[in-house]
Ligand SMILES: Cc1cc2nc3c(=O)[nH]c(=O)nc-3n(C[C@H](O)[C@H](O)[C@H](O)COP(=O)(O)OP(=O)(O)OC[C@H]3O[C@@H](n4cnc5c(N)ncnc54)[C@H](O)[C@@H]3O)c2cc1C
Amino acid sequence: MDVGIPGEFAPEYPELSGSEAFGGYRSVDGVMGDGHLHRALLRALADRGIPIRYDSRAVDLVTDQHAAAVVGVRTEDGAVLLARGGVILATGGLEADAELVREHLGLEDASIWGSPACTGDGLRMAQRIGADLWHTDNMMAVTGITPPGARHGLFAMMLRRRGYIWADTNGERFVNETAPAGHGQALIDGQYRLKPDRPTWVVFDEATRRAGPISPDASVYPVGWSVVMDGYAWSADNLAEITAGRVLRAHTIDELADAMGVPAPALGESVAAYNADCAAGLDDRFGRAAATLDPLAEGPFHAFLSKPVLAWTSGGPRHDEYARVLRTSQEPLAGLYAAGGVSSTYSWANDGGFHIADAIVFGRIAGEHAAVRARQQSAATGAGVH
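That sequence in the form predicted on its own, only its own chain, can you share it?
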């Protein structure tokens, strides 16, 4: 396995202390995405003869009779799997559970970008035995398109032309659309905020439609469930999506507003004001850079409704530097560890790949600590460790 850097990437939050330590993206065999890391990890398990129980969903943590330590897990079918050194939670986030998303993130009807298995099981199991939680209101979401009735959304972005605006459900432009949003958050009005933080209409013109696909396919960006697992390839000219109704199309801005269900005067004023800014080379309301001010000048005009498509969540059971999950008293819950998306050390403003690094680093730390714990317990009882 060759681990390399597929390209040079600057830190996404250069203004933050410590950003100078960012070293770019590492990849497997020089390729990012498309399940390469997953396959490499599966090979490592196979080489060591470590089995995977795909059909054994854990639903509860098993503690000893004094509830002083976690000694195993109980599966959905009632089986109990015991662990000598401890249980390591690596169950991912909560983004695929609508109830937890409403409770912790305040989002309704959110679609997901990644695995449907990230249903918050680790958080629930740990919380039931007294675990403390941290930053469970944190998330990373992308600007996306979700087909009606679909669970998974597609990443949507304009790469080739900037002839578009974002309008709210009142038809009014509300933000600098091109403000850098390092994996979900942007520095807006002095605060790091989810971008966009509300249902948003992306409105663009015919020249932008012709410039290239709104959503990248696997040859450009092999990331996301719909692209990698379902094999969806967005059309190069966006016409298939327009025909399918994923993207609205109208001859005039007023007709487009009617199709969107927003007030036509408000949308018309937003487009006119933006086009005037393009002509002047200055966005004096939202501060969009002059180089990004391509007008919405050529009809027909288009729009799609984007809601935050959840890529991952960051919070969960609080853990210490040894990956040990902590009680609300901040004492370790003996025998219980957490790594990766179930309890990421990163919250807002993290660069791409940080959650993967968190899983690998704290997974290793947890494994080493649990192995030492198993040896100590075996030595105390006179039993061997196998």
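In place of the form predicted on its own, output the structure of the form predicted together with the ligand.
If you are looking for partners or other molecules, they are not here, because only the chain is given.
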């Protein structure tokens, strides 16, 4: 993913039918991170007199006496909130729960880019009462770096100069580092592949270090928990992070390899081969574009270990076109709905903006369906709907 002007994204899967419907990736007035959407949603609640209960974590779904329908939720403090039309799960993904991440994504020690509240509660609650699940192995991750001891990753990228390579934990280059990864996947050797898909050493030279910050601050890209909520601002010359030990620094590639704990001959060979590609203007092993081939020429040299930083997950309780959660028999679980990150309809191929769209579209569909259900139930019992 490259940071461009908001609104300038092209469809990421142009070969798929329907891709022409992608209208771009818009921010209100072209400004990212201004909270316009959040304010609009708060206004909609205020206009309807709907209260928000903060610090009120739902832990269980309450069913009727025959376990035939969901009639409410139980919160952590033991309160039971009853629903007239149904419960709509909108608890976000599972990316902030280490156990679910290990189980469904097969990742250890993943850090997260977004909210620590996305702990898969909706999935667990729905699964306990018999919901079917879908595409729970889906994720979107970015190349990033996590400050020591912190749970939140930063989106890291080279903004201004391309004098860097990616090396695996054996010190070997393995991919076209600049292949556009869109929302988590890149077209590599004719196939879509997860990118990033493994712990990766990002190795760069002094000219690249000087050229600008390797991770954007809020003035450039106001996105992600570390930047927006914790206010982390990466230093303009990367020196603060080098001093803090987040980025390793050494006079020679051999010394750098030692600090990284990778075989020095392999890293030396990777850098030498890449520099030869730069001189020839052709990366015939991985196909990196000639315009991006800046050599690692000037010491000291630098490296940081980037593990995939999880942005979001898409899988969760399976639902139908009315957002009704389905049992494993594919019958609707009466009174239970799901919308947004808890169970996105999008799977691997997603464009920018799809996920918020899923939350809004299926949230609305679920609300309408639940409202009809509430009316029907009131009519059946003779009670009014409020």
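Keep in mind the model is a prediction, meaning the values are calculated, not measured. Superpose the two forms; the largest set of C-alphas matching within 1.5 Å is the rigid core. Numbering follows the first chain given and starts at 1.
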{"item": "CA of R327, rigid core aligned, shift of 2 Å or more between these two forms", "value": "no"}
{"item": "Per-residue C-alpha change between these two forms, V28, threshold 2 Å, rigid core fit", "value": "yes"}
